[in-house]
Amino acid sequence: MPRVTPDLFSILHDPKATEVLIKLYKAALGQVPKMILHFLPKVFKMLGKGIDWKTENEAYFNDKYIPIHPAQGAFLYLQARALNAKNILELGTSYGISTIYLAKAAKDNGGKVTSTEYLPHKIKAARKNLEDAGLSEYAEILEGDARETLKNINTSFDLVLLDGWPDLVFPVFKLIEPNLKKGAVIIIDDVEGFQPSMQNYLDYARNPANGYLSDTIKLKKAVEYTVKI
């Protein structure tokens, strides 16, 4: 990730959101050395076929940011504006970095973000960050396992960001698939490095017979970009 400067967030045209994002990205950068040490034994797998990440190995990450790259955030914001997305869904709030980009787009579009997170301390922090950014009224955070909290949701979504545990991508996608509008965009982070955990999603979304077009695009970090056709 580059040095954190205000110009990384200029697309938002929002000083309050920029101030909060700078603070959060600096905190995330402070965790990078420990993250490098954690993944060092697995680096050859990550650069090769990837790691099959399982949620039972999640305790180490309870205080980690693991944010989207600012270039990804700018893309998310622009994509939401291009779609005029009024109903946005996010899997994996964490401390609210990606949620801020999405909530700013929702504000500008006259819509709302529904985000999901199961760690109470992260939810509390994310809500405070959204409030400090002046965006709390444009985002709702559902607390608990997304496989439960999204079971009875009735909203039809224009844009979906799946950035939680990689092995939850496909089960959560299948859960909310009936809620996707035609033309909806689904964006998956960490597609490189953790492909085995989401291979079931990739196989499904890349088969046009299932009603989608999907491919990997590079935004500093790679994402899978899927369109419901």
Ligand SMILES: C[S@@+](CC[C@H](N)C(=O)[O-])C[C@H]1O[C@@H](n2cnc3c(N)ncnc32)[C@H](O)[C@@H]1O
Contents of the next structure:
Amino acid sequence: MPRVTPDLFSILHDPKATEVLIKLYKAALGQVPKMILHFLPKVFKMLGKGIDWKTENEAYFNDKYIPIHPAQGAFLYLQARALNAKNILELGTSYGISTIYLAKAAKDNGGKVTSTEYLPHKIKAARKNLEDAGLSEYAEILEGDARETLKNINTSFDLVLLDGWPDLVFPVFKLIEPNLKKGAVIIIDDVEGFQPSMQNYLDYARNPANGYLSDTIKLKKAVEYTVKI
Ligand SMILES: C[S@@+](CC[C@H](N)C(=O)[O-])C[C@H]1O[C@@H](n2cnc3c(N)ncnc32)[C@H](O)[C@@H]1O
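Structure of the form predicted together with the ligand, given the form predicted alone:
And the full complex, kicking off with our chain again.
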């Protein structure tokens, strides 16, 4: 993660959101040294095929931000604008970092992001962060386990970010699959590091017979991504 400076968030053209994101990313960065120690014994596995989430102690992550990278945030925002996504779904609100990017895109597209999270203290903090960013009215946070909160949802989504625990990717994807619009884009975080936990999803989404095209995108060399709005 680079040094947290306002230019990281320039794509949003939103001073309030930028101020909140700077505060949140600084707090997230403060947790990194301890997290490096946590993952140090598993680093070779993570760099190889990745680790299985089942071996993780979930409670360890209760107060962790574990946000998307600002470059992923910029990509998500641009992608949402490119699709003119009006209905955006997110699993894994945490403290609201990715939700802020998506809510800003929803605002600019005239839409809304629906996010879901099951830890009450994170939900409370995320709502406050969205409010401070001036984006509350563009984001709804469904409280509870995504496998319940998304059960009877009847919105059709243009863009989905699955960033909950890695082993939830496929079950939650199958749950919301009937709600995907034609041309919908689904973005999965942590495919690097936790691939074994989402191999079932990758096998499914990478098989065109199931109606999807899917690949891991790793932008090794910088590209300028421009969207005509
Ligand atoms: C990697 S973090 C999300 C980070 C966030 N997207 C961001 O960029 O700041 C994953 C979040 O998913 C939440 N989560 C995990 N399993 C869940 C479930 N079954 N239902 C709802 N939320 C869940 C966790 O509590 C955690 O806050």
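Numbering follows the first chain given and starts at 1. Superpose the two forms; the largest set of C-alphas matching within 1.5 Å is the rigid core. On a predicted model such as this, the values are computed, not experimentally measured, just so you know.
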query	finding
Flag for residue 8, CA shift 2 Å or larger between these two forms after aligning core	no
Residue 206 C-alpha relocation of at least 2 Å between these two forms, rigid core basis	no
Residue 22 C-alpha relocation of at least 2 Å between these two forms, rigid core basis	no
For residue 219, CA displacement between these two forms after the core is overlaid, in Å	4.8
